[in-house]
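Below, in structure tokens: the form predicted alone, a single chain.
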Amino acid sequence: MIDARGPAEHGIVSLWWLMLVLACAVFLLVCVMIAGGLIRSRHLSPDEPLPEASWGGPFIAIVGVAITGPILVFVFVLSLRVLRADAASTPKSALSVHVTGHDWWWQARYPNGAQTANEIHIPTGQRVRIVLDTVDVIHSFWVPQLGPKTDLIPGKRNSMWIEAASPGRYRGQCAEFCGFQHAHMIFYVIADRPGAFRTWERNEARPLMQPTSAIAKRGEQIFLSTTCAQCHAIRGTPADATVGPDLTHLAGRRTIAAGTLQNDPGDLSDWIRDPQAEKQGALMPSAPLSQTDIDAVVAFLEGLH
């Protein structure tokens, strides 16, 4: 979280180190003030009673109240200051990305119409909009180096915005308890220059492209005649269901399962096999299919760049 590298989690960054340092100051007194009683008591036996302090009262009251009080208010009114600033930074101008959270992975759809998920990719250098809703319970979008924490709350819409100084993958992550599979509920930030970013953008927009190899086209026959077609989408094919992410560029994609498993012909077979051995409670049930079958679905997708 300290590693900033974006705008928006500078002045967060700035707000921390001086947290830590009005804790470690109240860390240390607390520390003096046992230390003291310490050396205090070493000097009575073990019959003789501790001596009354006249001067204890004022000052619980003194540091307690009149010290303390007004460094909290302090740092709440700068915290407010902060997420104010964020919150009135947002151009209207920017580009929107409309995140949506899943038990347990994320959606990511582009004004173009291109569409992704558990991996978000921004061009560098530009403040991105990032509109944030939920289909179930309330999540939490952040990404630790680049900005705060959002809520995504049923029945509510909420916004932030994000901006990557250079070039990188940031790891961002739900950060509100949602569940059992909670902390797999994992997505990236991918941040590209802004001419590799236009042209991932427009080739994610289009629809499949066909498959070549016999097996890929056998692939693609059972994907489309069993269940997996009743839950994903992939643009150019009859499948266009809701319930799952949209596959049409899955291969493009580093990791499946949001962040649970790399994206590569073994543990995508094994993620099709059995999704509850590898992500226990996801919503993806097992596939009946034989591993000859998986084999051809696994080369099928494994095309979808």
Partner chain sequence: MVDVAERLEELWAEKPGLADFIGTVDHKRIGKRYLYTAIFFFVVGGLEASLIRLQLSHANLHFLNPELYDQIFTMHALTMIFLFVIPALSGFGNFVVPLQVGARDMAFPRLNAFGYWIFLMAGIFMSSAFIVGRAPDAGWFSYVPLSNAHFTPGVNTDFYTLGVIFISISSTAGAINFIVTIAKMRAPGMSINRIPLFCWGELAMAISSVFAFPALTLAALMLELERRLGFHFFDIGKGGDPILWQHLFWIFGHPVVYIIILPALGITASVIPTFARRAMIGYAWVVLGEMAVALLGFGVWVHHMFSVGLPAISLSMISITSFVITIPSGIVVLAWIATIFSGRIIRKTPMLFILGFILIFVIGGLSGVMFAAIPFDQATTDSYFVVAHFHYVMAGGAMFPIFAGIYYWGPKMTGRVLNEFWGKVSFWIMFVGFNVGFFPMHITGLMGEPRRVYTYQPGLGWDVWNMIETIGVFIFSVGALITLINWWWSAKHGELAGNDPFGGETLEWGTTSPPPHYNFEHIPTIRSRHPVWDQPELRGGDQPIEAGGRALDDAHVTLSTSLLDARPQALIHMPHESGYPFALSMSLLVFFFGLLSGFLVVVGVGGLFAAASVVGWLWPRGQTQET
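Structure of the form predicted in complex with its partner chain, please, following the form predicted alone?
Shown below: the chain alone.
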């Protein structure tokens, strides 16, 4: 959060530094008073009565109400200003990404029909509206460097905006406890320059790249004829299920299983063989496939650019 990379988070970080300074001042006052009491006590004799402390009442009233009050009002007003900036609606023309929470991964859909999971691309330098809903329990969308968090609530459609000033991969993670793999419900917001983003978005909306190698072709056959197709969609094939992530352009992602594993042949084959060993509780069963079949499926999936 401290390492803000977008305007929504910048305001919050300024607010934080201001509050931190005020907090340190208060803490210092308390330390000084306590230390003062301890030091003074050394010079006081047990036999003499303590001096009157008639300043006590006014001290409490002045510091506790007369000084604290205005400071609080000031911070409150400032916080409302930041809130207003963060809550301001995005321009009508803004890109709107529809993010849906699933146990335990993120589905992202774009207006042009592109669909992906856990790696949400946005163009830099502009506000992007994020529309949030969930198919199961409550999750919370949080990219610490880019903005505040917003919950995904069943039956409710929340929205917020994020903006990244410069290109980069910004890590995000589910922030509301959602069960078993709450810890592995990670995602990335990938900010590309607008041109690169448009290319990505167009490619992502296309159906699959037809496999060329023999092994990949066999992989496609296996994918479509076994359980995989009951949960996953690959646009351009009969597989159109929505239980698990859309895999049409899987090869374009750097990580799989919501940031849990790398998207390389080794991890991918481990994942397909036994998802439970990699991410206990994940809602994907182990594949009833031989290792050669899995290798074929991996070859197919790794070709889906």
